[in-house]
Amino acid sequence: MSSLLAKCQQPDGQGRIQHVTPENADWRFVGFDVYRLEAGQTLQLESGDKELCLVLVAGIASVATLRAEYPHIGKRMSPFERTPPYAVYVPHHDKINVRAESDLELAVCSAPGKGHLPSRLITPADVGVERRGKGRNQRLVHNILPDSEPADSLLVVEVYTDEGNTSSYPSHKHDQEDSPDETYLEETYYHRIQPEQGFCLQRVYTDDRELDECMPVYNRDVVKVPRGYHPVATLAGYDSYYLNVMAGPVRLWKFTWEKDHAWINSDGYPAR
């Protein structure tokens, strides 16, 4: 199995089913955990030297930090309702208590925290919604924590792709430091599939093909993208959702297209 693919695990004693750290991913910035909690279950977290973005993928919860309380947040019971999520930004050196008010699927995104931003609630009204692409390259995007909103390191976005369409495409990359064209951003993809027995395909590869892996990705798996291009392809009968977390030394999403496929952005597609 590819070292870039983190398979969904059975919940541990805290309900955690995914656990990606800079240490086990062999990179520097991004951490990512997912918890599945039953109604009434509680979870205690500490941000330490990280900033966090708690995304309610599905369900309702009450969240409290050292200085703020966010009771009974959340609305959608499945990400495939395609409504923007609730999320909570938490700065470094904070403590968090989460109480599941319903069955809860909670993503905890983390990256280095160094500022003094307060915690804040991100409501669906705060999430930018856009549609990208055309033809078989269309997708729906929810910008939860884009680079236009305050944070130290984190960038967080979720994307919906209908059956038979591609996403994160044309192939693009963001793996160069000190480049006028790109920023270095590590990235995780947390995948959900509807219906749940399906799968999608994700390829991660570099121009020289030193890295070139194509993975079948099932429900609640995580793909780690340390560098290179990283397109996603859905299959007939199965819709795709994924939650992206990015972070690097510069908090800016700046990327370059793979030259061979950039034409798909042109007026010549989809007509040929």
Ligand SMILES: O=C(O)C[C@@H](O)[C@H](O)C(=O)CO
The other form holds:
Amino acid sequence: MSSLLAKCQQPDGQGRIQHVTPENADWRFVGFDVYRLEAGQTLQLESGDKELCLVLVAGIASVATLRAEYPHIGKRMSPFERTPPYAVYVPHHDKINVRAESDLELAVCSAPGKGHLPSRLITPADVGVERRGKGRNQRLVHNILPDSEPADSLLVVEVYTDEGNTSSYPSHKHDQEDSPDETYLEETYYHRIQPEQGFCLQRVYTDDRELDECMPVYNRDVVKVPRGYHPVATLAGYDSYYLNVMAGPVRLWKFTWEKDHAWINSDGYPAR
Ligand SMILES: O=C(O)C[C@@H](O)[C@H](O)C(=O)CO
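So the form predicted alone is up there; where is the form predicted together with the ligand?
Expanding to the full complex; the earlier chain stays at the top.
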């Protein structure tokens, strides 16, 4: 199995089913955890030297930080309701208490924190909704924490791809540290599939094919993208949702299309 694929685990004592750290991913910036809590369960977290973005993938929760309370937030009970989520931004050196008010699927996105931002609630109304692409490359995007909103390192976005379509496509990459045209951003994909026995395919590859992996991705798996292109393709009968976390030394999403496939963005597609 590819080292870029983190299979969904049985919940540990805290309800954690995914645990990606800079150490176990062998990179520098992005961390990503997912917890599944039953109604009434609580979870205590400390941000340490990271900033966090808690995304309520599904369910209702009350969240408290050292200086703020966000009681009874959340609305959608499944990401496939396709409404933007509630999220909470938490700066470094904070403490968080989460109480699940219903069954809860909570993503904890993390990256180096350094600033002086207060914690804040991100409501569905704060989330930018965007439709991208055409033909079989259409997708729905929820910009939860884009580079136009304040944070130290984190970028967070969720994407819907209907059955038989592609997304994160035409292939693009963001792995250059010094380029003015492209930024270095590590990225995680937390995949959900509906119906949940399905799968999608994700390829991660570089121009020289030094890295070239194509993975079958099942419900609640994570794909790590340390570099290279990273398109996703869905199969008939199965819709896809994924939550992306990106971070790097510069908090800017600038990417380069793979030349061979950039025409998918042009008037030449769809060609009938
Ligand atoms: O537009 C999409 O299909 C989503 C991607 O841009 C995804 O968020 C990503 O790859 C970010 O680099």
